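A single chain comes next, written as structure tokens; it is the form predicted on its own.
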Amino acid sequence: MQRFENRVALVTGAGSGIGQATARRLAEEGAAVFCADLDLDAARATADSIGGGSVAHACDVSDEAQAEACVQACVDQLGSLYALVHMAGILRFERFHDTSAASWSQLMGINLNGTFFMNRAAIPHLKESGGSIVNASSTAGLAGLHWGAAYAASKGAVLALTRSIAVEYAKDGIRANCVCPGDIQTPMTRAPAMPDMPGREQLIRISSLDGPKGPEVVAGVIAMLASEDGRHINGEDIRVDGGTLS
């Protein structure tokens, strides 16, 4: 399939995971893609190895100026936007009492605030384009999580906003929408320490299906989605989860 020939496509937290896998997947699809991450050396290394125009940016989406800059220099290189899939973000685990201020400001600075930083830089772009918006959202945005009441309200906070989005600007031709995996391999989910406690098997909801699946099964969904095969999709959330909520 070639359904983004002649296309451009942003992808945030392109370095590493889901990100990473969509980069690839889009590219393979005829896009453009302009790959952003905190990590510039990650960014590059995934578009080296997708090639097809691909450019490499760092970005810290939870800053409102570099995401603006982000969107600028995606259009004055690539000439355009058509899709923004927005995947930046971090995961922690810490009890609830014990959450400093900090803590959950820097998580909401980059899972909420790089949301609506980037979403808001993008729409006048895609306007232009008719083009769609998929944000990164989460299991853990539809049911609560032992040890993640910060994550999960971000996340819950992305499923309100796009929606939101999606309900605003669909006479302008914009499609928002949100995947919401769980039980996805990646780096993000292999690094936070979890807590030694009772219950910990909590912390990790087991699949009905044959065990977690690695992040490309999330990007075909999100390519679909930003796709026309999706132009009759959104405001949606789409669990990627092999199960793990049903």
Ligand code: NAP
The other form holds:
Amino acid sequence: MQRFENRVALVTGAGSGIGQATARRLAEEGAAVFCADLDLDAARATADSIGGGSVAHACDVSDEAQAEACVQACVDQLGSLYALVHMAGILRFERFHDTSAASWSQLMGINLNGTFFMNRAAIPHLKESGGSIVNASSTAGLAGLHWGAAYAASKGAVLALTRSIAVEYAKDGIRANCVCPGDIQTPMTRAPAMPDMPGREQLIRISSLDGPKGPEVVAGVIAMLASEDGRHINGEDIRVDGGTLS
Ligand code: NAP
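Instead of the form predicted on its own shown above, give the structure for the form predicted in complex with the ligand, please.
The complete assembly is shown below, putting the previous chain first.
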């Protein structure tokens, strides 16, 4: 399939996990990929490995000016923007009653404000290309998460933001959707837990399929959503969790 031939995709969080797998998948399907990440070396490693005219760019998505500059650099260097795949995010486990305002703000700054800044900057370019947005929500945005209230709140807000963009810009031909991954094996989910956390099986409900999967299972869904195959899907949140929340 070459669903992204002559198309430009901007992927945030492209240096790791789901963002990296999606950058690779979109490039395999013909896209020129603008690989953005906080870590320039990681973004460069992804861009170098996928080739196809891909470009690496350093960006802290929680910084308004950097987010806007990132989108502009994508259009300046690759000529247009057809798909914004916004995967940059952080997960932190802490007890809710111990959560400081600073910790809450940092998490919201990256997961929610970063989505706001990147999506807003992309809209004018997506109007021109008739393209779409895929944001990273989570099963935690749909159900509660032990030791993860701030994270779950940020991902629930990403869902509401995405649906609002979907209805507001449908008349402009722009679609906006979310993926809600669950228990995907990436550096994020391999991070050490807190010493007194319940076991993994208590933190995440057990998948109805045969255990956790790698980020490529989410990348395939994102590619479908961002492609012509997803042209009648708008304001949707697609769980990619093996049925965990079913
Ligand atoms: P990951 O492997 O940790 O990748 C996240 C990437 O985002 C990293 O490259 C990270 O860079 C980057 N990043 C962090 N803060 C950033 C910032 N301020 N600006 C730009 N980039 C930043 O995680 P993942 O599992 O692929 O997760 C991708 C997305 O899916 C996240 O939004 C996550 O919340 C969501 N998600 C994942 C799962 C799962 O099971 N894996 C489940 C639900 C939702 P550094 O490494 O340099 O920090």
